[in-house]
Amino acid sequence: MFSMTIIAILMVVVMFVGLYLKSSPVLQEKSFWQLLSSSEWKPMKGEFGFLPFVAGTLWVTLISILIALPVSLLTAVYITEYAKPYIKRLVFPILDILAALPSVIFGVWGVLVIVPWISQHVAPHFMDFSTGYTVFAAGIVLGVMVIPLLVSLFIEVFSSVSTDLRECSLSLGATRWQTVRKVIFRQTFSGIIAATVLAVSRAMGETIAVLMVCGCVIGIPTGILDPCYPIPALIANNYGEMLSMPMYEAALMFAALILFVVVLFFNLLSRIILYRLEKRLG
């Protein structure tokens, strides 16, 4: 059993050193800086700059962040705290069933739905054209993805509480919701933010439902209603195709180099904002 854990740890070390080793050709021609902060990317010349592919990474990252939060937030306190056992019964399967739908129906989900929304209502108000595959339509997909994860690490968070809390601030005559923004809230703040650090992490690698709304078009999006180029996307429509060229080959494992290290920083950094939590309350 001990040895098995062994393997299961030096799996991320080989994953790092794999994709370190296959991105070296690419690394020994560019420095580390110039990838990340060129904006040119003309594979058949030479130019392989991450720029573009990293804003749009962190722009739908953002934004799906900023829609799930709230929503997420707002729902959990709402199934712990007020509903009825009858309603947590009906919610709980409905959250299952969302986290367990493939991300490709999200995609189609997204074409049909929130693409053509965009187009038609939303971008003529800010633009004379648009086609909706758009910063705003990736973050509305990854967002909606995101909640049941967010919601039942929020659970999870506020069910840690302490009652005897609960009961002490009810009893001094404080309301339900003073009682949640003034106990609740307070005492699992670090949780609330580990919970949210993790859903970054498990947004940022989301590949086949953002790349069919995303636009899948190289440059730095200006706002919410630019097409963009996440990392997952590049990897996943060019990888295939561009094996004969073995520096665009590197280029694409350095893509997921990036991605594996920013993930596996978010995931650490959610891990020990939660065991100094767990530790505090204990």
Contents of the next structure:
Amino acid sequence: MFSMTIIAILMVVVMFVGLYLKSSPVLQEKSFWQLLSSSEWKPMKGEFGFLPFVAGTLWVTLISILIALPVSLLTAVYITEYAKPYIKRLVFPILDILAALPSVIFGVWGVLVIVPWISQHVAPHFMDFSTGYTVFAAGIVLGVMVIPLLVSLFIEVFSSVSTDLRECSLSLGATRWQTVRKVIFRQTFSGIIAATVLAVSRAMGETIAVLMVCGCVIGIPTGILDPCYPIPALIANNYGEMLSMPMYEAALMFAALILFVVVLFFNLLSRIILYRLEKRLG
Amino acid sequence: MRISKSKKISEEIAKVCMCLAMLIVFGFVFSVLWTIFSKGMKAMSWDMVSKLPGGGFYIGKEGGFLNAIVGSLYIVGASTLIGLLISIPVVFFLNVYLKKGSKVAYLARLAFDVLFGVPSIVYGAFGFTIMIFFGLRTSLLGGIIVITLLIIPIFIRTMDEATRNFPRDILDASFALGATRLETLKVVLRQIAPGIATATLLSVGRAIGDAASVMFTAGYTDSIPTSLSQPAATLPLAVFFQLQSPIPEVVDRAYAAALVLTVIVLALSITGRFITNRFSKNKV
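Next, report the structure of the form predicted together with the partner chain; the form predicted on its own has already been given.
What follows is the whole complex; the chain from before opens it.
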């Protein structure tokens, strides 16, 4: 049993080493920064510039968090501070459903609902024509996907504040909303940040749903109505062709490595903050 | 004390905003479900779930996606079983053998939380490199290995949450009666059974819906795999591939497959919630 636990811990290291070894050919040819800062992507000529994909990932993640954060924060506050038990009984199963739905289902929904909506109702105000497969579409779909994660993390964080503190504030004459702002938010500020970082890392790694609505055009997006091509979509779209060219494979594995390292770092950071918070308040 | 006016107004505004936020969340959920159900019901037929793809399946002729349903069930069934066998000892080790506040337990929990956050596409890419290392082709076995890796962190973290609040007194009582640690496991198991059930349902739901990792490793095929070395189709990939087709009949099948997937996942999620509500009442 002890060895199994150790093996599990080592998994993290093994994954890093495996991906690193696989991507080493492309790293030998070009430096890390060259790969990230170049926007030339011509696999057939051996040019691998990841800038468009990195930019696509950042755009999509930013939009999704901008959509998900306010909605999730308010929902979580309502559930922990205001809601009566029967409302909680109604809300939790619905959040469960949202959390359980697979990525590909959100993709189908995005293609059927969000993409036509953007193409017909949003984009015409700003440009002549858009297919709807844009940063904005991917951001909305991703935002909806991270809402349940954010809400459940926020609920956990808010419920760790002791009832005494709340009652102190209320008995001093503060309204509930004042208590939320000046006691709960202040006590759990680090937790809110940590939860958001976790959601960011989840959004960065989402593949199928984003792949279906992002447009997959290589180029650095200049606005939210441009198509984009995030890193996970790049890996998923090219896995078939990559075997024929060792350099191409190495480049895609490098993409996976970047994703892994960023997500690993974000996760470590936010989990440690959350553990600390739990200890301090609990 | 008199509540000032601005306080009251901001309280009301906050309340309205919160209700709006809740409504937005509900709206999204119903929009997703409504889209999938209304599109899927139209395309649904008995043939879809009971037949393999026929000769001209991808140009809109007869057939169904039984291959994807069976492939998904094979992969999910096998990896859930392996996942359970690996994670129960680990959870037990973390909670019974190790003392509270142990460094190893802290590190292990951190590691599993981090693994939980690793995107499935990275698992796919990593699994793919392992498979090449061992000389495997895209196959049922590859799919099972990757999905097992993917769900173990979910298994362990969910079960661990359920076990952590487990009263230590019960352990002491069991030890005081002269039971060994292994015998105490039985007592623990009975207490955390609902936790295990919920964790299993959650993992199955995750495993059956994940497309990015099996894309690399399990491949796609029109037939039902008869051995571990053959490629296997999966439901999410069936949705994904057929949706890209220009032929309306094939796209309809993507909707039907999406409906099947959604129904499975919904059933799992609702059962999970039911078990948590029902059985956690009787816990000590």
